[in-house]
Amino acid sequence: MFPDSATTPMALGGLPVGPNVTGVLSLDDVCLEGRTVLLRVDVNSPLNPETMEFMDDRRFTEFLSTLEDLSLSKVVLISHQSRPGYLDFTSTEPHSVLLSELIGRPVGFVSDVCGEAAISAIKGMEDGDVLFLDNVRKHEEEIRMKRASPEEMATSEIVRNLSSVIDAYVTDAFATSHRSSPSLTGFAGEVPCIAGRLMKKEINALRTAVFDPPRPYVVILGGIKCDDSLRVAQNLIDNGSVDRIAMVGVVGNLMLWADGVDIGATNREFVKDSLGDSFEETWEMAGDIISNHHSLLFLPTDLAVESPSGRRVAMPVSDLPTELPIYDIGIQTMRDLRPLIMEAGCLLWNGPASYFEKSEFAHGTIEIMNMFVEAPGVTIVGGGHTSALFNQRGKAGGVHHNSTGGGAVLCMLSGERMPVFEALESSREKFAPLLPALGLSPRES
């Protein structure tokens, strides 16, 4: 369904990486039984802030492929947990616990990072064994590390530590892949960096939506990062890869401003508020699109108003102005909506329709949701609270591709940069014509 590189390096195309991109290494590139591999994962999960205990494992079962193709190895888990100051900031025992249940074998936990418990720890492993370290933000680099260079990284306890005891670097870390730290980014130039099961899968599925996309592609972008969403769209627009964009939830109220209807003075403060400091740069960003790229944009014909006594009442476009709160979009919205669904070859959805989680104005996030589901082409969930829909509602084997990121798939398809994808090509620059003679090739079938 998407491009598969199995047996070549994973190319990132055009993903804004220097002109010179080659690839990363990916789990089919190199052989790594009996060797100590330092597996990095995003299993940052929502915790129930009475008990503690998680909300959603969907984070771990993402990479259990790449640790199944480890089961030989030594293999080290690095992860963070929230950060510090916040309730949700934890050991990450607990975590290594559930993935011990998961997995149906023993995980060890180390209460440390990358001190002498930690290393004598990781010496004294066995083939097939799996470790778990402490959350990687108790080590007080992880944070304040994040804008260094990758040289200075490379001089922090964690790498020059860590790589001492390890042959590989693996990394899973899709969610984060927008971040730069040294757990992140910082092992580059000291041992080879490859992707894992899931880096591949989100990569790939990803790339497809930015660069290659069946067509007619239909992009769907709602909730409310306004800015985040109308970089993407100007993206795709610049690429020359999307045929339609459905604007919903605040960004569609942005735009419907943006196109000369008044929303009432309630729902725009909303949107400027929600903006702050970014609200001109994203108004300026908005205008633009609607100036020049009209023929691509669906907005909405009608909405959903909460009324004072907290009911759903329907509400055409052209009735607006509206002192009532803006809360989901219209039934004939949706149902103008749905062609346009079922006849793409590929659609990508990025942010809900609507405030879902009151139930009074879930329907047009859920009907969408629903649609995506029935929809014949290439269906690709954005992360964040549209990919938690999906998983909650028993609906995510329903699409192509879920993807466990948020803040890195709104990255990836504005085309920021992505520090760890650029940690991995540069890694594999330095080290892919190294593998043979550190015994790390692949054994030829």
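Rigid core here is just the name for the largest C-alpha set that superposes within 1.5 Å across the two forms. Just so you know, these numbers come straight off a predicted model, no measurement behind them. Numbering follows the first chain given and starts at 1. Compared with the form predicted in complex with 3-phosphoglyceric acid (3PG):
- Annotation: Cα of Arg244 displaced by at least 2 Å between these two forms, core superposition.
- Remark: with the core as the superposition reference, the CA shift of Pro46 between these two forms stays below 2 Å.
- Relative to the superposed core, Asp273 shifts its CA atom by 2 Å or more between these two forms.
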The other form holds:
Amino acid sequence: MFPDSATTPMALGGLPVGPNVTGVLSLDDVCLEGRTVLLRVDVNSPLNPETMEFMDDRRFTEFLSTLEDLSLSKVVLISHQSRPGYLDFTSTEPHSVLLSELIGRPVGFVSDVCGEAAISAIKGMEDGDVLFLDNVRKHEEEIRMKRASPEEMATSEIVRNLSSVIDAYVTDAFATSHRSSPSLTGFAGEVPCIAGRLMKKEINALRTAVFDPPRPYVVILGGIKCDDSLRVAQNLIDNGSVDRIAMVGVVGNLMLWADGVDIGATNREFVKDSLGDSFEETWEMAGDIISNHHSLLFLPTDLAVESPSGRRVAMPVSDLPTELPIYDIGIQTMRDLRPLIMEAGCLLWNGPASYFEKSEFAHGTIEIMNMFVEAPGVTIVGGGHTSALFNQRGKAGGVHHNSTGGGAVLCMLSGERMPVFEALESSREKFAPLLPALGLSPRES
Ligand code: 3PG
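Next up, the form predicted in complex with 3-phosphoglyceric acid (3PG) in place of the form predicted alone?
All chains and molecules follow, beginning with the one already shown.
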């Protein structure tokens, strides 16, 4: 299915390791029965903007094999949901309810991250119990310390308090492995940090696409996280590993604007607001890519905007500016994308082409999804919203790899540093020799 890379070693967190991710501890290396385990997951999920209901449960179902492996431990789950200030920045209580429904047994919830309530709830756990802590980004350290050194993170409340009541840390948060924060990388020097089943599965599936992807290699970037997308585009261009980059969705709007198209004040403001502090830096990257690598880019030639009465109105890019919000790519753009997708040896797609939660504007994203399923090349899909769509429409089996990661996939495939991989590697270096003394070595079978 994938190009054969089984024998190619990869740099995981900067260190060369063998094909089976031997540079990190896995659940096969450690016996966690009867132990208290902090399990960092990424169940940051798309929520319906009107009802706040989960639109997809895949980030839950994908870590269940790890939970199954830990069924004789006390499992303390920790995750983020969205970012402070966003509409879907919620408590993780609904996440604990959904998980309980999925596994058919109780999952506790404590409305605290690492304070007294959390610590006393953890101390009260029995083997086999599962407890969800609150959204870790409710603790200000989680975002503030994103650039802190491992030593500084070790002094955070999150790491100090939780380390005092756990025996080991397991991570299945592949989708956030491109980030650094106390809950993601801070435990490396405190307790043995172990890659969960999902983490291993993702790395093993994606590494095949890292090495020598069949050409032409076409990447489609959409969605709203323009800063991540452009950094990745720049990396892919710099290391010469991509043949075409199609930019759609809000990323496409930004690039049209950087290319000198007046997209209108409403759309400019939307792009700027969504980038916040990262706007200047991202704008500079956009200008650089436009000036130096225009021939690699595919940008929309037509769009769809929403009329004041909520209707879809088609509009060629040459008719811009508009004061109406741009919510989709147009029919001609979809047609022009087709040969690019059908002739690609390897295709990577991250981020929707449209505001697809509004059915009038779902066409562009659905059309790309259909083309992906038809495409003969190796197909990889990432991004919460994009991969949720494949699941909802029953098309997840139509691609080679439907990742739980979005930005993480892009970063990994473009050769960026992956702080969580690095933390796993450094924890293994420190703790692998200490496992017998800690009583965590697996029993001889
Ligand atoms: C994602 O959905 O890409 C991850 O959960 C990371 O989220 P973030 O971009 O807010 O760090």
